[in-house]
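Next up is one chain by itself, shown in structure tokens, the form predicted on its own.
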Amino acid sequence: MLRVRDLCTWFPIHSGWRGRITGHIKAVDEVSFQVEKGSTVGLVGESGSGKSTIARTLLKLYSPGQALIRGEAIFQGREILALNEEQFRPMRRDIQMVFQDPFGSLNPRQSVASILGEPLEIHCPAMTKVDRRDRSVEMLKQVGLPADAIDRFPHEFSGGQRQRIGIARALAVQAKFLILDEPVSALDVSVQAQIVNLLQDLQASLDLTYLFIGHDLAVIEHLCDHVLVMHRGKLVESGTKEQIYGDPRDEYTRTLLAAASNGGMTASLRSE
């Protein structure tokens, strides 16, 4: 589904009154990995390790000049980093993102009908308004929300319900590949389990592929097939979850696992 080779995302450092570039912050530096169709790959690391930067780079959320991006990302046989926005726009239907904050990622002034209908209007212009509404109701039911939620606004829902709406929005256009940027870290523990179970059910029924970014190693172990460990912009270890959790090779990975087992995860890892 996705093959990333030598990905670099460097942010320029400006100095002087002319704003001359004097260096770069290497947020992601020569990272390579692949995501097989139908699998879930976990991306873990502490705050500032580059996890979310990888997600935003793959989705081309950085404007020209905002970051120096090198390497290649081949999605379903096509290199996407070299594409301009117009060329990449049709591919946004296949690659969607679920954001960390279910409160900030939904426009409070839009109804659920508008939130779910907007991507359909952009990517499926042949659909009528009635078609878009029917599709939105179908997606709400698929993520475990009632049909009458369609005319309500984000403030009327709990955090877990809002995240379900975010997932429905990502899937409304029939995306094949979801980048999940810490989708449960802002939720209560009991709600986290519900969302994780929902993601697993959706993956099985819709044949989805996930890149799951997280800092909770228990969630990563439960959900993911393959695990990537990031540290200071570098990929320090990768392998199956059995390899990473059973026989970690890198000292940093062992430190993360020790922190988790000792209950120090909250102190040592924070969401980006």
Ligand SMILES: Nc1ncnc2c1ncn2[C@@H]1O[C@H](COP(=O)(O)OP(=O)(O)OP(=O)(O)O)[C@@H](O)[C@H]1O
Contents of the next structure:
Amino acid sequence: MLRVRDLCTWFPIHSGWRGRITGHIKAVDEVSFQVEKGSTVGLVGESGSGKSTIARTLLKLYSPGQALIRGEAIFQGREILALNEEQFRPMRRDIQMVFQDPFGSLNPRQSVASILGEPLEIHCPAMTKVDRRDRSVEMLKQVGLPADAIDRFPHEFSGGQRQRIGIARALAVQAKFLILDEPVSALDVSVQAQIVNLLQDLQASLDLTYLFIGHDLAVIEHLCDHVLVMHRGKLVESGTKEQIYGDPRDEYTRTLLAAASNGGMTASLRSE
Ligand SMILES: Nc1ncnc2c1ncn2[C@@H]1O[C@H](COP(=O)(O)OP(=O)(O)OP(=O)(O)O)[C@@H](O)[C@H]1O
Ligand SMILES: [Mg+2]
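Okay, that is the form predicted on its own; can I get the form predicted in complex with the named molecule now?
Expanding to the full complex; the earlier chain stays at the top.
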């Protein structure tokens, strides 16, 4: 589904009164990995290691002046990094992102109908307003929310419910590939488990592929088939879940695993 080769995302450092570029922050540096269709790949690493930058680069959220991007990202057989916005627009439907903070990523003045209807309006122009509403209600049911949520506003929901709305929005346009950037990190432990279980159910029923960014190694172990370990912009280790957890090769991976406490939410996750 996705093959990334030698991906670099460098942010220019400007200094002096003329704002000359005097260097770069190598937020992502020569990173290569692939994501098989139907699988879940976990991306872990400490804060600032470049995880979100990978996500934002793949979604082409940086303007040309904002970041220097090099390398290759082939999504469903097509190189996407070199595409301009117009060429990439139809593919935005297939790659969607779910963010850590559902409150920050949902417009508080928009009703759920409008939050879920907006991507449909963009990507499915043939749909009528009634079609969009029907589809949105169907999505709400799929993520475990009642149909009457459609006319409510983000502040009327709990954190977990808001994250369900964020997931419904990503899936409304029938996305195939979701990049989940710490989707449960802001939630209570018991709610985290519900959302993790929902993501697994949706993956099975809708044949989804996930790139799951997180720092909770118990969640990553539960969800992922493959794990990528980032450290200061570099991919220091990648392998199957069994290899990474059972036989970590890299020193940094070992430190990360040693530091993790695998209590807490493991118990509330459904066993497979
Ligand atoms: N738009 C930007 N301009 C300049 N530097 C940036 C920008 N975005 C990120 N960075 C820098 O790139 C590095 C990687 O940041 P990134 O947000 O990808 O880390 P992360 O692994 O997602 O961390 P966290 O776990 O805290 O979310 C950091 O040093 C950050 O300061
Ligand atoms: Mg991040």
